[in-house]
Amino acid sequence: MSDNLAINGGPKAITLKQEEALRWPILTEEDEQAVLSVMRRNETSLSEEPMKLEKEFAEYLGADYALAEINGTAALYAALFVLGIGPGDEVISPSYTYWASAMPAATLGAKVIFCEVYPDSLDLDVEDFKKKITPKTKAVIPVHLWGVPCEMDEIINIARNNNIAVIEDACHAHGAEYKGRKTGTLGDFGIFSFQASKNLPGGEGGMLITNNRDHLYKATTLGHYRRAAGLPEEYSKYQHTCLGFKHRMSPLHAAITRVQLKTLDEKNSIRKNNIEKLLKAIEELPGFHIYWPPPHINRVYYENDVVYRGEETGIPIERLIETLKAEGAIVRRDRYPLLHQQPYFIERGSNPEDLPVTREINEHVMALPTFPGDDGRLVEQYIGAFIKAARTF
């Protein structure tokens, strides 16, 4: 391999075509046949397909109840609705997450209180969570960011001692485990998304997970009016009005998700093997800080984000990204803007200068591919590209 950087006119380190190695989701003829079957049964609106997915996904997780939703955001909205969250209440969430982790609480009129994340795992900082609790705090939303489970025992203990509900945002963490239990089953609720980029992709869709039957029934009355009729009278009385929205999942998307669930663990394993091969190589290079979870955490990789500190190498992160892109690598800065710095929350009292740890680490995160369809050859070329770029440090 030439030492002359591509950005300076040298040959690229990455020469393989990347489309198939990085293609996601990976849809097959079985997915097509599942969708066609629903269409041929004329069940594109009303179908048993979402209920079948509920049963299969709950069994996969080891959960008691699952409720299929139109997306993960609707599932989170349902959990907050069940808890009666509204004006005057506070809900704690990290700022470093997708907007859907926080906006349902804000939509219901609650105040979102943002807390720090750990600079290594990028998950909710337990000590800062504890500091942010007030008598108005009704719920906390730990986000298993990029597929790394939060320290749930500590979070749950603090929450129980303060009468706070725990809603796991597991939209990045299908199949991840904390102390042998699947994420999404540890708190009062678990929330999943099946949007096309997720590890379990159905195109669109989501799931609410709970082990509390009454929580399931109340969530059903919010967005599944046809199903409310079969509930106890306390809930079935709302069957002709419902209490909110039509949140039922599309049968076509449920059919795809059911097929994808069969290979979830296999596909998670392919991502993990490819990604960790790359991470072990770049861990040896200056400036890169790779987080390896402790033994009680089994992470998955929704995204492959790493921390790079240019002050240790003299090469700023933007320059490194430019250099790697010239070598053929598909890399970028992290894609999540911090929520506490967004106009909606600033207009409601959020200070964009708060959360110094979160703000600092957000400047050093780089996103790399997840290699879901790679046979290992593309990863090797990426390793070569990083080593080549590192020679400039």
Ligand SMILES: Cc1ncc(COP(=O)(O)O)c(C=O)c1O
Contents of the next structure:
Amino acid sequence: MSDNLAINGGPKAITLKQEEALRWPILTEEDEQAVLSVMRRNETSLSEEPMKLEKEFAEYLGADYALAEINGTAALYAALFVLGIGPGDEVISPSYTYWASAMPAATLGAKVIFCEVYPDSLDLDVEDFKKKITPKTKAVIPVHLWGVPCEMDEIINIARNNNIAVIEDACHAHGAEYKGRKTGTLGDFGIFSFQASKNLPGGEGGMLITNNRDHLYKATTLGHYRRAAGLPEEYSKYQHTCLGFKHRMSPLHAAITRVQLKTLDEKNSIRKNNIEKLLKAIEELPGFHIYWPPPHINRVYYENDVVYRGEETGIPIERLIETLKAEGAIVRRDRYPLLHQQPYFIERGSNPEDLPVTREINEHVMALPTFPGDDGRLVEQYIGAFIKAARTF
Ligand SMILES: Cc1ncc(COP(=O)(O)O)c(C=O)c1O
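Okay, that was the form predicted on its own. Show me the form predicted together with the ligand next.
Starting with the chain above, the whole complex follows.
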């Protein structure tokens, strides 16, 4: 391989076509047939498809109850609604996450208290969670960010001792495990998204998981008026109004999600094999800090984010990314718009200067591809590109 960087006019390290190796979701004729079948049965609105998905996904997870929702955001809203969270209450969430982890609590009138994350796993910092608890705290939302399960035993212990509910945001973590149990089954609620980019992609859709039957009934009554009819009187009396929303999942999306569920584990392991080959190689290069979870955590890869510290190599992250892009790599800064720095939360009392660890780490994260359809050849070329770029350090 030539040492002459592509950014300086040398040959590119990555020459393979990338579209197929990086394509996501991977939809096949089986997905097409499943959608066609729903259409031909004239079940594009009312159908058993979402209920079948509930049963299959609950079985996969080892959970008692699952409720298919229109998306993950709606499922999170439903969990908070079931807990009766509203004005005067506080809910703890990381700031380093997608907005839907925190906004449903704010929409219900609660105050969101943002919490630090660990600089290596990027998950909720247990000590900071403990510090943020007040008598008003009603729930905590650990987010299994990018597919890394949070330290659930510690979080649940603290929550139980303080009468706080645990809502796992498992939207990045379909199939991940914590001490042998699937994420999404550990807290009072588990929340999943089936949006097209997710590891279990249905196009759009979501799922609420709980082991509490009354919680299931109340969530059903919130957003599934037809299904409320079959519940005990305390809930069924609302069947003609429900409690305010229509959260029914589209049968077409449920049909795709059901097909995709059959290959979830296999697809998770293709990502894992490819990504970990790359991470093992770049771990040897200066400036990169790769997080390997402890043995009790079996992560999945929703995104492939790594921490790179330009101050250790003299090459700033932007410059490294430009160098890698010139080599043909698809890489980018992965800076989350931190929630405590957004106008909505600043207007409601958040201080954008808070959370120094979260702010610092957010400047050092780089997203690399997940190689979901790669037979291993593209990853090899990426390793070559990183090694070549690192020669400039
Ligand atoms: C961490 C996290 N929570 C919640 C959601 C909400 O899911 P949905 O997009 O299905 O509403 C997402 C989706 O992107 C997410 O990434």
